[in-house]
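One chain is shown next in C-alpha cells, namely the form predicted alone.
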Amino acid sequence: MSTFDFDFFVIGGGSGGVRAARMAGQRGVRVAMAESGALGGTCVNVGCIPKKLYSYAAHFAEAFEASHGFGWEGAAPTLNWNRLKANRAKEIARLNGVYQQLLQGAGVRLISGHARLVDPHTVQVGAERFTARHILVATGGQPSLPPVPGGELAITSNEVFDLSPFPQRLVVVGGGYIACEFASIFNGLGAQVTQLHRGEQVLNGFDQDVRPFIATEMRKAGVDLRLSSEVASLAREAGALRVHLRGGEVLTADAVLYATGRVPNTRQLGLEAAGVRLTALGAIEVDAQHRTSVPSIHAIGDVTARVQLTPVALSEGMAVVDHLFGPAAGKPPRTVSYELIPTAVFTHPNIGTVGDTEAQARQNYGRVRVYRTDFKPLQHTLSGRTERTLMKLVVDDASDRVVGLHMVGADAGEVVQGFAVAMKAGATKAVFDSTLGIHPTAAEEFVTLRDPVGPAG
C-alpha cells in the first residue's frame, strides 16, 4: 500500500498541467492538481484564445472596407467594445468549465490555492500538506515590466483584454510577437497605435525576409512603428499618459502596453527548499525527460523557458505521463522533438513559419537554395488594399530536403500547418514540385516555386 497521498501532484492548471493530470488520471493514477487561478492558464485566459478572438474582431473593419470593391455599399458598423469584452469573457468562462469537467471526469482532485514545495515529495496548499510520489511543476510564465520610471503606469498583456474605456491612443512597447500582435489587433479595432521597439527590426529570431516584410505591412495598415526607439519614463498628466522617449520626444496615450518579455513563474514555489535548480535566467532546469535536479520532481512548459508555446507544453505533459506511468495501451511512449515546430504570429497579415530561417539553414547545412515570392493576393485585386503576401522556401542543397518554410499573408498559420506535416515526413523540393496546387489559392505558390533566388550557396 502506498505511503503517499497521491501518485502524481500537478502544480499549475494551465494547458500542460491539465493535459498531464487528465492523461494520468485516465490511466488510474491517483492525481491531484493545485491551481490558484482560473483553469487553462495563460493560453485560455489571457493568451492564445482571447488574443485570437480579438484578432478575428479586428479583421472585420478591414473586411467591411474591402467589401466596397466587391459591390457592397453602405457605412461600416461601429465597434461595441463592451460587447466584445463580454462575449470573450463568456467564452473563456465556458472553456474554464470544460477544463474542470475533463479533470473531474478523469478522477483528478482539484485543490484551489497557491502550492508550495516543502520537500521532494510534499506540497503545501494553504494550511494543508499533501504527499506525492511524483510532482509536476507546470506554473507557466508571466509578463515582465522593465524598471523604467513610471513603469507601474503601464499594463501588460494580462490586462489589455479588459481595458476600460477603449484606448483611442495606444502605445505598445516591444518588438516581439506579442507586441506586434497587439499593435495589429488594436489598430484594426480602431485605436491610434504607436509601437516602439529599441531594436533595428521587429521579431528577432524570425527569417530575414519576414521581419522587414511584416514591418512594412503593419505600417501600411496604419501602425506607427518606430524602430531604434526607447522609452525613458512614463508619467500621468492631465488625465493622460505621457511617454517620454530617450530622444526627447513625448507621446500622449490613453494606455501603454508593455510586451517586452516574459519570465517563468518560479517565485514562492519553494523550489530552493526542495533542492530544485534554476537556470541563470530563473527557469527550472530540466533534462531530456523533463526531470529537475530532484528525481521526484518534473517540470514542463513556460516555467522551463525551453520553447514557450502551448502545443509544446501539451506534448511535454504527455511525455512526462508516459515516462512515469507507461504509455497508453498499444501506444509507444511519447517523446518531444523540438525540431520543425510550426508557429504562427497573428499580426495583420498573419505570419506562419516552420523550420530554419535562411540564416540558420546556412549555418546548419552550408549550401542552401532559397525560393521566394511576394505578390498581391487575388482578393485584393478588387478590394483596393495594398496588402501583399510573402512566401519562402529554404532547401538543403545536398539532400533537396525543405528545411524552412515561411509565409506572411492571410491565414498563414492555417496554410503552414499542413506543410509542417510534409516537412516532418522529410519532404524534398522535388516532392513539393510534383504536388499539384489548389487553384486559385495562395497556398499553391509553395508547390509552384521553380526558380531559386540566386545560385545555391
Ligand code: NDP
The other form holds:
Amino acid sequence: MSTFDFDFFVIGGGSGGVRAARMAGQRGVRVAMAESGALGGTCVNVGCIPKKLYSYAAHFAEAFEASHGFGWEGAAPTLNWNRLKANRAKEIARLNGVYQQLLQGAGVRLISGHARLVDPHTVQVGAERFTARHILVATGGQPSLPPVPGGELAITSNEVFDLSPFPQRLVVVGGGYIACEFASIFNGLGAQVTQLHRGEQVLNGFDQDVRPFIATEMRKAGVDLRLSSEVASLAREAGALRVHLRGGEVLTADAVLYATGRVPNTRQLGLEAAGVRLTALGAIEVDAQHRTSVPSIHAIGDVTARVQLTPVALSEGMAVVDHLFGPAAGKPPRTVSYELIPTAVFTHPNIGTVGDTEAQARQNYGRVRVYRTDFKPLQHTLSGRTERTLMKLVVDDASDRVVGLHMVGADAGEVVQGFAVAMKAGATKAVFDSTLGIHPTAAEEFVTLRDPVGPAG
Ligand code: FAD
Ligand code: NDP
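The structure above corresponds to the form predicted alone; please provide the structure of the form predicted together with this ligand.
So here's everything in the complex, that chain up top.
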C-alpha cells in the first residue's frame, strides 16, 4: 500500500499542468492539482485564447474597409468595447468550467490555493500538507518589466484585456510576440497605437526577410512603429500618461503596455527547501525527461523557460505522464520533439513560420537555396488595400530538404501548420514541386516557387 497521499501532485493548472493531471488521472493514478488562480492558466485566461478572440474582433475593421471594393455600401459599424470584453469574459468562464469538468471527470482532486514545496515529496497549500510520490511543477511565468521611473503606471498583457475605458491612444513597449500582436490588435480595434522597440528591427530571432516585411505591413496598417526607441520615464499629468523617450520626445497616451518578456514563476515555491536547482536565468533546470535536480520532481512549460508556447507545454506534460505512469494502451511512450516547432505571430497580417531562418540554415547546412515571393493577394485587387503577402522557402542544397518555411500574410498560422507536417516528414523541394496547388489560394505559391533567389550559397 502507498504511503503517499497521492501518486502525482501537479502544481499549476495551466496548459501543461491540466494536460498532465488529466492524462495521469485517465491512467488510474491518484492525482491532485493545486491552482492559485483560474483553471487554464495563461493561455486560457490572459494569453492565446482571449488574444485570438480580440484579433478576430480587430480583423473586422479591415473587412469593413475592404468590403467597399466588393460593392458593399454604408458606414462601417462602430466597436462596442464593453460588449467585446463581456463576451470574451463569458467564453473564458465557460472554458474554465470545461477544464474543471475534464479534470473532475478524470478523477483529479482540485485544490484551490498557492502551493509550495516543503520537501521532495510534500506540498503545502494554505494550512494543509499533502504527500506525493511524484510532483510536477507547471507554474508558468509572468510579465517582466524593466525598472523605469513611473513604471507602476504601465500595464502588462495581464491587464490589457480589461482596460477601461478603451485606450484611444496606446503606447506599446517591446518588439516581440506580445508587443507586435497587441499593437496590431488595438490598431485594428481603432486605437492610435505607437510601438516603441529598443532594437533595430522587431521580432528578434525571426527570418531576416520576415522582420522588415511585417514592420512595413504594420506601419501601412496604421501602427506608428518606432525602432531604436527607448523609454526614459513615465508620468501621469492632467489625467493622461506622458511617455518621456530617451532623446527628449514626450508622447501622450491613455495606456502604456509593457511587453518586454516574461519570467518563470519560481518564487515562493519552496524550490530551495526541496533542493530544486535553477538555471542562471532563474528557470527550473530540467533534463531531457523533464526531471529536475530532485528525482521525485519534474517541471514543464514556461517555468522551464525553454520554448514558451502552449503546444510545447502540452507535449511536455504528456511526455512526463507517459514516462512516469506508462503510455496509453497500445501507444508508444511520447517524447517531445523540439525540432521544427511551428509558430505564428498573430499580427495583422499574421506571421507563420517553421524551421530555420535563412541565417540559421546557412549555419546549419552551409549551402542553401532560397525561394521567395511577395505579392498582392487576390482579395486586395478589389479591396483597395495595399497589404502584401511574403512567402519564403529555405532549402538545404545538398539534401534538397526544405528546412525553413516562412509566411507573412492572411491566416499564415493556418497555412503553415500543414506545411510543418510535410517538413517533419522530411519533404524535399522536389516533393513541394510535385504537389499540385489549390487554386486560387495564397498557399499554392509555396508549391509553385520555381527559381531560387540567386545561386545556392
Ligand atoms: P501557464 O499556462 O502560465 O500556467 C501556470 C499556472 O500555474 C497558472 O494558472 C498559475 O496561476 C499557476 N500557479 C503559479 N504558481 C502557482 C503556485 N505556487 N501554486 C498554484 N498554482 C500556481 N502560446 C501559444 O502557443 N500561442 C499563442 O497564441 C500564445 N499567445 C500568448 C499570448 C499572451 C499574451 C501570453 C502571455 C502568452 C501566450 N502564449 C501563446 C504562451 C502560452 O500562454 C504559454 O506558453 C503557456 O500558457 C504555458 O503553459 P504553462 O502550463 O507552462 O503555464
Ligand atoms: P519576447 O521575448 O517575444 O519579446 C520581448 C521583447 O521585449 C523583445 O522585443 C525585447 O527586445 C524587448 N525587451 C526586453 N527587455 C527589454 C527592456 N529592458 N527594455 C525594452 N525592451 C525590452 O517576449 P513577449 O513578452 O513578447 O512574449 C513572451 C513569450 O510568450 C514569447 O517569447 C512566446 O514564446 C510566447 N508568446 C507566444 C505567442 C504566440 O505563439 N503567438 C504570443 C505571445 C507570447 P530585444 O529583442 O531587443 O531583446
